[in-house]
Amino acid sequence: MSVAELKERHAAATETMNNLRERLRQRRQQLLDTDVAGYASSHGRTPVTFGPTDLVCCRTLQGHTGKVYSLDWTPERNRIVSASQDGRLIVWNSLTSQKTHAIKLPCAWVMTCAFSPTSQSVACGGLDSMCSIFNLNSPTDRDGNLPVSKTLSGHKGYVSCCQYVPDEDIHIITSSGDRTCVLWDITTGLRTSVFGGEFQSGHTADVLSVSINGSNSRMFVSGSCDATARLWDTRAASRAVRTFHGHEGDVNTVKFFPDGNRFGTGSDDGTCRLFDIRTGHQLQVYYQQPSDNEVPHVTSIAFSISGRLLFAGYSNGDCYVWDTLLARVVLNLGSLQNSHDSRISCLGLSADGSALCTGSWDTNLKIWAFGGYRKVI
């Protein structure tokens, strides 16, 4: 056979698959009838009610001399990273506020943060390019900065985003501006796996973030600025599992359900959106009309420990907390007392989903806590 036929029949195969996937995309649409909401009302299911009291500001964290960009806590709850354009990392006590640790980084310019699961260490990326990690056990050198302990260094753009992978401390995923995701080996500091890039499954534009799944941590989804969140496997990097299209804008943070089965996402036009991972369908959109022209972007979300509520923040300072269930706003941190005076850049709930802390370009981070008699949902 000449290579022009196998040409020709490979760019026949490759029409059919393309129709016979198209066809399987208009099915799936015609069997998707309703969205949660509208299932959840049919139901009787009521919303989630809030009194004044039941989720307050209880502590602010002082320290950044810039805008903070990242935040994470520790498993076991009690203790906060965070990153700022000041160009330091703040180790926090979050039921003290006093700082732990503060360390001066080698590139000012970080955008991301993350707690090793045994809390031992931090990471951090920016505009550098590169991968740190500080061992908060290390000596500090002569003029009291923590060393760096090991630079993971490949990516040809911006780090956006690093997650430790789960119950280990020897492996990380990063997000970059490469297009790419990469799964490393923090011992030997070499790549393992490289998501994206040249496969044609991959991202088209710049990676913003990225979540593992709690229940399968070689599962783990991205969101990128080609308005796409795509689901991958670590054991077969050449191609994404799924492609999950619907925004309209840039997907700037991605995080998964507590129950492994579903994730969220949060994006430039305005929307959080709830997907499917098993069917690949969209479940429900997130969006509050604003009360002017401007649509504010979502910059960060975080789920409840039991997935009811869904914690939105946004560019203008609003802060959402939303019924998952009934797609309805029940609480704005915003427009309460002691809330921030800027932009929410990053928000994280604490392991045990008591607290959630906000993160602003207001320079302070928050720390909000169920009180009264409300339970931790």
Contents of the next structure:
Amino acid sequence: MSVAELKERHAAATETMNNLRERLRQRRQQLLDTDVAGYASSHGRTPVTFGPTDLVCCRTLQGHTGKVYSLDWTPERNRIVSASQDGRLIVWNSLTSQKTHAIKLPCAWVMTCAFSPTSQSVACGGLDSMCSIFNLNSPTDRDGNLPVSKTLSGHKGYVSCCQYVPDEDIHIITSSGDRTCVLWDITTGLRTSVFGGEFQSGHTADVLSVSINGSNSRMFVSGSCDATARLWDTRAASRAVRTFHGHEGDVNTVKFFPDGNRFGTGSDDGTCRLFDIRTGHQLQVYYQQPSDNEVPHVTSIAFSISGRLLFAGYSNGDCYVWDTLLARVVLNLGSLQNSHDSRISCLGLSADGSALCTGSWDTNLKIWAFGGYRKVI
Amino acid sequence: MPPEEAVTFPSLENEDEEEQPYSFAVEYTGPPVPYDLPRAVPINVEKIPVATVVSKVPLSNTELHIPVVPPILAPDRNKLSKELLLQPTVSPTSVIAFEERVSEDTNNCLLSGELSSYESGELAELINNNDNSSRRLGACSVSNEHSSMLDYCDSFGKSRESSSRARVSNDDDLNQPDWGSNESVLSLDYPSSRVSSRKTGDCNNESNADIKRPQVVTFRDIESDDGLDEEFGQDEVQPQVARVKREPQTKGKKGSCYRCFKGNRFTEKEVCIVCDAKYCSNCVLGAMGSMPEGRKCVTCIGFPIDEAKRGSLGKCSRMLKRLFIDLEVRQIMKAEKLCEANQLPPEYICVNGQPLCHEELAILQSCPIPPKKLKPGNYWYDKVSGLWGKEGQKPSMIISPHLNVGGSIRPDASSGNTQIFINGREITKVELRMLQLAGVQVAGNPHFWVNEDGSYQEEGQKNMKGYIWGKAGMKLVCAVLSLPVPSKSSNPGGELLNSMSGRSVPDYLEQRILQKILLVGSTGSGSSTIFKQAKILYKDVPFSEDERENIKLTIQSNVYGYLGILLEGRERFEEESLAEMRKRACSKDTDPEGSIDDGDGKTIYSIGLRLKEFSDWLLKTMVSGHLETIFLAATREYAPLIEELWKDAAIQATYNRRSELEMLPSVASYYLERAVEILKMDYEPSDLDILYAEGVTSSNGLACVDFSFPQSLCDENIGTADQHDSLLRYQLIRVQARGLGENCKWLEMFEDIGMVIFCVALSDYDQFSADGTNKMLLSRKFFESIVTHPTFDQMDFLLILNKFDQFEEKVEQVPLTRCEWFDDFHPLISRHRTNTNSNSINNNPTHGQLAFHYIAVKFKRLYSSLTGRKLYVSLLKGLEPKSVDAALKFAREILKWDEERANFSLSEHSFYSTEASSFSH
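Moving from the form predicted on its own, what structure would you give for the form predicted in complex with the partner chain?
Every chain and every other molecule in the complex is listed next, the one we just looked at coming first.
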């Protein structure tokens, strides 16, 4: 078969695919007679109300000298690891705001960090295209640095996000600028499966974020610069289970809804969206018209423990608290007293849902907790 | 300087070339003229008298008015020392007046009990410093911080704090003296006449300051000039350590500068922290040089500091701020504080009767509440409560408890005589008084256990009796009795920090300013070659064993790739020639020879069955993209086959037509010629192989190398001014072009870099990418997107036009107008072209150079239209180490210039002529 013939057939196939996709989109449009907010308000639900002291900043974690890029909580709720442009990971005790570890990284351009499920180790990745694992219990070397206990190398682009597979310390999923996600076996340091890539149906641009389903750790979702999110099954790496279209810009962040049947996304187009993994439908768009014409990017999102609230950090320093049911902003952490001075780059809810941690380019992390009669929502 | 030499023709020509291009001097190519050129003589005549006048002055003048000429003095030692002897002896009582006043001042504010005497500038600095820390404390308490936190913050925010401190009191930067000339004499040794030194602190009771002091003096407890000492009395136990005391090597009359012997005691002077030599502002730079370990004479570098001056470490004087720019002051102060030679020697500190070792001192200094102003001496330390004091005295403060330092506490540690014991130490009367005031029952000579939070219990009893410091007013009582109270921010019950996280990394090399340079270039622009060159140039071990192994594998897989391309080409050529033969056969049906040939289906491009098998296998794996994963096995299996394949006539024939294979990169021939050797198992890549190799550094997106420009490579005539520049560290960061689109997410991580080097391959002008766009235009687009990226707003850009060697050859054959951007290139080519002699650059530029300048101007115009600023351009031949070295040094100059620009902002325009920013060699 000659090259010209191949090209022709490829073009034809692409054409067919685009047609089908368009038909699918139209079909979905027909079927989607309402969204979550419309349904909820028709049932007379009212938005969550927030008093001035219901969500307050109770700790400021100072210590980084560069922009904070990523943070993660331990499952046992009181420790946080954060990664910053100063080339350090810091492990904090969120209750006392003390640092328990400061890890100097071999490559300062770190983009992501994660706590292992047993809280024994932390992982980070960045522009060095590697995912480095640090065991927090290993002895420090002569200079007082914690040595890297394992490097997972094999990505051909930067590592944008990493998350441990829950309940075990041996598997981690990373996403990368080489358009793939990889499931790693940490003990051997080898790739267990590669999701996407040149010869498979995967993302067509840099993958920026992954989130593993909390109730079924075989499923995970990834968000990418190709404006889509994809759902993957770790047992079948060859193709994505489903592709979610809808965003008009890079999908910066994805996060599973607590029940595991839905997930949220945040994008450069300024919207957050809620998708259902069973139907593939987009359930809701969360968007507020900005006062000026600059549409801020959504940098990071997190759901409250019940899923009723969606916390979304924006590139202009705002941090909206959305009521997921009514799609209304109930609070803006960016406008509260002692909020961050700069872009909020990462968000995370503690495992018990009692506190939210935000990391910002102003080099600080802040911990917000529910005050008043509510402990969690 | 003999005039005849300067007049002879060849050397004159050299001189001209260095200064200005005198084209007429070069155009003359005939035999050397026998006669002198008339104009050269007067110039040299003028030079001679200047030189003699200068050298005579210091020899004849005993007053030594010119401070900058000691180098000329150096050979004449006898005379100088005689002069020194002639000078009047110094009166022993004359301590520098204002210093005395200041120490009075400090005595007044001794309430806090920690100030020792400082020079006035330093005192101001100290107040400033206290200000800072109190502000910090305030900030901390606002956000529920603990004291350990404070300590931590301090280590992290050190740089920021010091910068702000420097900024606060820095008022006059503009009158920076010409320290280039001063520093040039720095390295010269001083005439070593052994004259005694003066001690600022204790010379009051010395009878004659000018007598020779013994080389070795017993250790002097430096607390003696601390105000606190007066109430403690002088009868403390002296540590039995002797140390060599360094003394200044020269010394003038009392109060004068130790170097130029001018000035009186009122002139502001800087003191060497080792030998106590004092220098006036004119001589400081000369005597102390670049201050790699802070304010030390050049000869004192490496020696331990005078313990009396420990308090002033890292506290900058006003004079330094005037002499140096902000950044340098900060750096010097950092070095002074952190360099190893200036650290407190641990064996001089005895805790509970045991001298400390390094680790213990580190523990002590890095704990959340370290002892303040730790000085050599004997201390006792109550590990349970954290009480800390000098041997035989009451406690002076409460430091972090439970530190594993020194021995166990002795009952008589504080020489108490009250028969009351706290944690096994007999307490002093003052403490007893405090206990009574605190309402503690002290009848019956009890033994107490006191914890770090102040809770106490009687020995042998279980119940807690209360908190010593819990009562209201206890703070006041303690202040009156000058006893310590636990710092409020101490954190009982908090989790113990890792010892490493509590303190900053002490290696001072780390603290040096790191200048970051970002190297960007589209694929094939040679940016990786530059990166590899930098590694080879500036690193002792450019590539580690592992790296070499990886590089070897990369090169080998590359060569397999090239072979694959060749084989693919062979198939194509075979098909083509077969088709042609068939055609010929059809037309010449009657020709019997032709039909035989046709029947065989053989051409010169056909290969044997075995090789065909191999070729099919290789092509298949290449198509499936698994080449990298299996080629290791392949090297073992197919190494002998490669030789056979390479020697095969068909492959050679294909190789000869390599110019028709678009996929084959130009470097391929370098490797293919040696394919047999490279694909052997025991192949070791040479530096040149590595330079040529593709994909060595790009494998993981980002690569960075830390380096500093080695001293030896600097020109001799730059001299010592560059000495500390060589200590400046640079980081070259190379990022892959792939993914550096307009909406690149991670480019904003490079906000803190100093400059961007953008690399463009000149030879790209006639190359086209797969979709038919000119590669030079692609480079331009990429350049535009990088230059206009918001992260690089106001950033300096250095454009490197690479591959000039290839370009020079190519431009002779392919016109530059091949690229539509360069369609108005109409060079004026001089009629009589000299051969490509590098000497003729200025006079008769080659076609290549003209084209280079044209392209450079194109880019400059583009850049200034996008940003309104000037673009620096450099020419480069990536494969020549010298060329890369020169370009990187040019980058360094830009960075340096950038730093100094603020100081010269008034005269900026004169420096900034349009063409001055272009650089070629």
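All of these numbers come straight from a predicted model, not from anything done at the bench. Positions refer to the first chain, counted from 1. Each form is matched to the other, and the largest set of C-alpha atoms that superpose within 1.5 Å is called the rigid core.
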With both forms fit on the core, has S354 moved 2 Å or more by CA between these two forms?
no
Core fit, then T46 C-alpha moves 2 Å or more between these two forms:
no
Core-superposed comparison between these two forms, S335 Cα displacement 2 Å or beyond
no
